[in-house]
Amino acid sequence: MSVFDLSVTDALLSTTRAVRKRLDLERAVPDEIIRDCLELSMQAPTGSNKQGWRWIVVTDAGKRESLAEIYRKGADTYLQDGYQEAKAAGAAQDVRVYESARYLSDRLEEVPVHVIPCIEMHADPADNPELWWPSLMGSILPAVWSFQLALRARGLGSTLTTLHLNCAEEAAALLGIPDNIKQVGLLPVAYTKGTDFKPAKRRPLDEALHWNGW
């Protein structure tokens, strides 16, 4: 018998969406709900326990401004080829996420915390990628995911955006990020406009699943 309510946590864990266009971006973002959803994602596995998480919370306006010009650097061109290729392709879903990424981009300055999660690296990955890479990601995105659980739990939204780490060197460069920490993404995080959020469409399980092989 689970302790826990299935039906809630199935609910969290199906309706907890990448939030672009209904990021509440008036609303202030209390610091301690953000340092409890990170005591929480701390709670995540890690390989070899080396808990290697970092976390970088930027609210200084001054700061989300410059992020959001290098974020913007690093992703219009990808943003308009893609929304561009999308609609000639009439593939009306995809339309519609480079609708909501191109919008996010737009204001992204405005959205009241903007939250980098890094990695420790303790060796480097070039010395073997197929194993580094894997090890490196397996240690912090389970740690980022409780974070956007935790976050839905709490009525915030917010999604994992990557297009920044184009112009990595210069994040590093404003936040004071050393050389052995790696950034892995750029979590815009705000207050949600409503909270009913459904499961997305996705394509049936069977056309994904491979059962003791290929």
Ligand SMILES: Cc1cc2nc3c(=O)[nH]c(=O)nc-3n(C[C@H](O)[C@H](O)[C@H](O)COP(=O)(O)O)c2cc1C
Contents of the next structure:
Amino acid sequence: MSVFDLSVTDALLSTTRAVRKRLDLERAVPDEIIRDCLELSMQAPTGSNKQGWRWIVVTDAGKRESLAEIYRKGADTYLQDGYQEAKAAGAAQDVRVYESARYLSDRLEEVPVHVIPCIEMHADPADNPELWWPSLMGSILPAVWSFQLALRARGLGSTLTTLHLNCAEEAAALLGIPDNIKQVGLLPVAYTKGTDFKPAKRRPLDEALHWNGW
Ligand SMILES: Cc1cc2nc3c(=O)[nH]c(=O)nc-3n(C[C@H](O)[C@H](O)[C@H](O)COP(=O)(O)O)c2cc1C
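Mind pulling up the form predicted together with the ligand next to the form predicted on its own we just looked at?
Every chain and every other molecule in the complex is listed next, the one we just looked at coming first.
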């Protein structure tokens, strides 16, 4: 017997996509929904239970415009090169991802809510980098994914993006983020146009699975 209705939980886990072209740029997002989803996301685990999450929610149109410019500065070359390489290699799925990423990049300011997840840095990375990076990212990315799942369950969508981090200091200056707070991405959030997302084609499990050793 299952604890939860697996048809519901498995559908949520397998159909929460990186949504870009199907973000509804016309529909306003109530602040309360963002708050509810963030509240849920903070049930995620953190190393030593430090709970160092910080969320910067940006709805101000001027700041979204500035963030979009920063994002494009960080993204343009990467997206252009990636698109050309995928096309030359005949990698159809990658071509679609780059086209979709370009679509989002071109109109990021129009997405009604930008959420920048951040994590407070406690220890010095030089002390033990092997442990530091997994602990730091592992203390924020589970919460980010929970946030995305909670959005999906309510008819909203997002994509975890990282390309603005090429110009992270500019975003930090714009938003007044202190030096000990690390940004880990930018999530454009909106209602989705329709909710009928499907599981993605992924490589077979057995290509990635090692049981009792490599
Ligand atoms: C660490 C990470 C960084 C990402 N950065 C970006 C980004 O900067 N811009 C973007 O449009 N998508 C970004 N993505 C989204 C991926 O392109 C997306 O998850 C992938 O294509 C799979 O899409 P799917 O989950 O809908 O199948 C990122 C995803 C991850 C996990």
